[in-house]
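First comes one chain, alone, set out as structure tokens in the form predicted on its own.
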Amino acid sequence: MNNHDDNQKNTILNDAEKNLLMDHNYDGIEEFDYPLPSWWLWTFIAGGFFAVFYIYLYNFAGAPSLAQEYQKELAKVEAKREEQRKLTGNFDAAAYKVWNERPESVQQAALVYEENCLSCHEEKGKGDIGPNLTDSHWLNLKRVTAGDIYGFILVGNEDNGMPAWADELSKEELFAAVKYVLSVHNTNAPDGKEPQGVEIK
């Protein structure tokens, strides 16, 4: 008697398993022919129907392609950015004066600086990747006024690593950034970065 016969003799099968046991064996190894789970089978069939529907929809029914959908969404984003630019594009000295006189403006200025400017200009504006804001030297300005600082923060200077914030900050947040820069200007932090640019008195 070989090993296969020993295995059959020592294996106890119920009636259902006997019907599922396949006739062939390999080196004494036998296998059952279990049917696929019904949930898997129905998922496979549903996937086939979905594939047919998808191919028809995007190849014959005129549904927008991924590129077209991307352009549509991009247009929406650009429209939002344009609205933001209209709100922030021009420095309103009167509005800045009113905002600047609010008691909470100091706290808001510190918060906006911490969240958006600290990583480049370091604590209290002493400079790191970005220039030192506490001295009297400037890389991109010819005058040091609230309007000039506002305008520069708005458009930035990519060549010098300064991003444009027009699409990122609200008008009040831009005011806050301006207020913070003016608050640290000429404080001359003792451990600040070396001066860069032109001195403006």
Ligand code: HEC
Given for the second form:
Amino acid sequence: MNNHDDNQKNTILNDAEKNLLMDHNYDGIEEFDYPLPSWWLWTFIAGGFFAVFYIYLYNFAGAPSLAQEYQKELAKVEAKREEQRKLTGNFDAAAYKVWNERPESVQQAALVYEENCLSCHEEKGKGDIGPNLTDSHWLNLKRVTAGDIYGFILVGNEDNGMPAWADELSKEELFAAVKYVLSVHNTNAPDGKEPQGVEIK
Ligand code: HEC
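What would the structure be for the form predicted in complex with heme C (HEC), given that what you showed me was the form predicted on its own?
Every component of the complex follows; first up is the chain already shown.
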């Protein structure tokens, strides 16, 4: 009497199950010959197809390598940066930061504003010929950053009456104008000109 028969004494198997038993037996351990679950089988087959497709695509069909994809993404970032540089007229953020931290920058900002901008933008930027600079609405900006304000002041909008300051003011004077605009931004002068343009939060 071998192990197999031994086992069967203790295990109650119906006829169908007996037919499914495979004819090997390892130390009394036997197994049924059930088919694989179909979800498993099809996932496995699909995996095989995917592998063939993948190897073909990346080794023979010229799909871009990781390095090439990286370069492509980098080029996109560079294009975006270039676009931004145009918007900000090559605003030197580091130089602005250093200048902005100097105590005399506050006075310089007020002076540059008074001499060049007050005539149109009025006391504390409340607006007159030029728009109110103390609200959160803008005609010409997409983002309220030092760089974007700098870029706009450089070129202005001469058709609508805002001069270009690129040739009139030095770099520091432009910084001063930016600082002044930022300092009155969102102060909402009570007697300010009505909001114009799009609100930027
Ligand atoms: C001759 C009048 C005039 C002077 C001087 C002037 N501006 Fe303006 N400014 C305007 C007008 C008008 C506009 C609105 C242009 C438009 O409709 O797009 C404007 C727009 C602006 C804007 C954008 C506002 C917005 O809603 O988009 C800023 C910022 C600004 N000026 C800053 C300055 C600064 C800083 C100075 C001084 C260096 C200055 N302006 C001098 C007339 C002037």
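This one's a predicted model, so the numbers in the text were calculated from it and none came from an experiment. By rigid core we mean the largest C-alpha set that fits within 1.5 Å across both forms. Residue numbers count along the first chain shown, from 1.
When two forms of a protein are overlaid on their rigid core, residues whose CA moves 2 Å or more are considered shifted, and Val98 is not one of them between these two forms.
Once you line up the core between these two forms, the Cα of Asn188 stays within less than 2 Å of where it was.
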